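First, one chain by itself: the form predicted on its own, in structure tokens.
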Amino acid sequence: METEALLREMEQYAQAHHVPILNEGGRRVFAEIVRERRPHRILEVGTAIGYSALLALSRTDEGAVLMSLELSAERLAVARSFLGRSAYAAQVTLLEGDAGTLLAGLAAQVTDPFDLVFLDAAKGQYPDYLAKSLPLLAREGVIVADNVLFRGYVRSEMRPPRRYRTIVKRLRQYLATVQAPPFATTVFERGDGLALTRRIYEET
């Protein structure tokens, strides 16, 4: 199926079934980052229905590969169905399980590092995902994290609702980490906040 038509179908499915995917502002920024970076190996934490996986593969160089981690078996089945209808089906590896556990295991299994890591799973786990993703990241690779401003609460002085306090606290921790050496981070405010992080290396 033609990629753009399939992406539109996935957007409609996500809206109808209340599945969180990149919103319009976020997807534009994400697509721009992928076009500019041209990653050959991509690691995604949080598959949902496979929307961002398809978007990434359709915006980078031909032959790129993507590995995606998802906790929900139900969502993974939907992702397999959608991605199986795409031109990129053979370029995607989907793994089911807890992302923190899977990331820790990948460190001992993956021999080729990833050029881009995309975080879009449990927001309260971003600091853990960051720590476990770094050993998997290529020297010049980048980490992109979605929803880092979380409905405006992360940068607001107002106290967030009780159910969001841990998430907001962890996202603030995440941003504090990636906005200080040895990292450099740009936060794009379109969408719900997309953070692009790279490592800084001292001149030798």
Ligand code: SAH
Second form
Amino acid sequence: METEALLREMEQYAQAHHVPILNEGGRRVFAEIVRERRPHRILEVGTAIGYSALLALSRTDEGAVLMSLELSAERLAVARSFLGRSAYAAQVTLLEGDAGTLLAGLAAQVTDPFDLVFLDAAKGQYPDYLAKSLPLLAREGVIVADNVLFRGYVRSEMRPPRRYRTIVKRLRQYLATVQAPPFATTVFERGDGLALTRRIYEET
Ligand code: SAH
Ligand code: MG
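What would the structure be for the form predicted in complex with ligand SAH, rather than the form predicted on its own?
Below is the entire complex, every chain and molecule, led by the chain shown above.
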């Protein structure tokens, strides 16, 4: 099926079923990053219904592959169905389970490193996802993290509601880590905040 029509259908599904896919601002930033960097191997943490997966594969070079991790069997079934109707079905591997656990296991299974890792599952786990993604990342690879400004709370003095406190604390921790050597990070404020992180290397 034609990609753009399928993306629109997925946007409508997400809205009707309250699935937190990349919002409008986030979509634009994410698509731009992918278009610019053209990753060949993508690892996604948090599939939901496969929206960002399809967006990524359709904005990079032909023949790219994407592996994506998702906890919810129900969402994964929806993702499988949507992606199965796309032109990219054969380029996607979906893994069901807790992302932290799956990531820890991937190091032993995956031989080729990833050019782009997209963090978008449990927001309170980003520091852990980062640590577990680094061994899987190509030397010049990048990590993109969604929702890093979390409804404005991360950079605000305002005390977040109790249910968000751990998330906000961990996202602050995540940003502090990736904004210091050996990392360099750009935070895009559009959407719910996206952080684009690369590693910096000492010149030899
Ligand atoms: N990347 C998607 C949206 C992902 S929404 C897009 O933009 O299109 C976040 C997803 O992370 C949800 O589907 C949720 O089920 C999943 N998730 C939450 N905790 C998780 C965990 N511990 N392991 C794996 N997936 C998790
Ligand atoms: Mg998100």
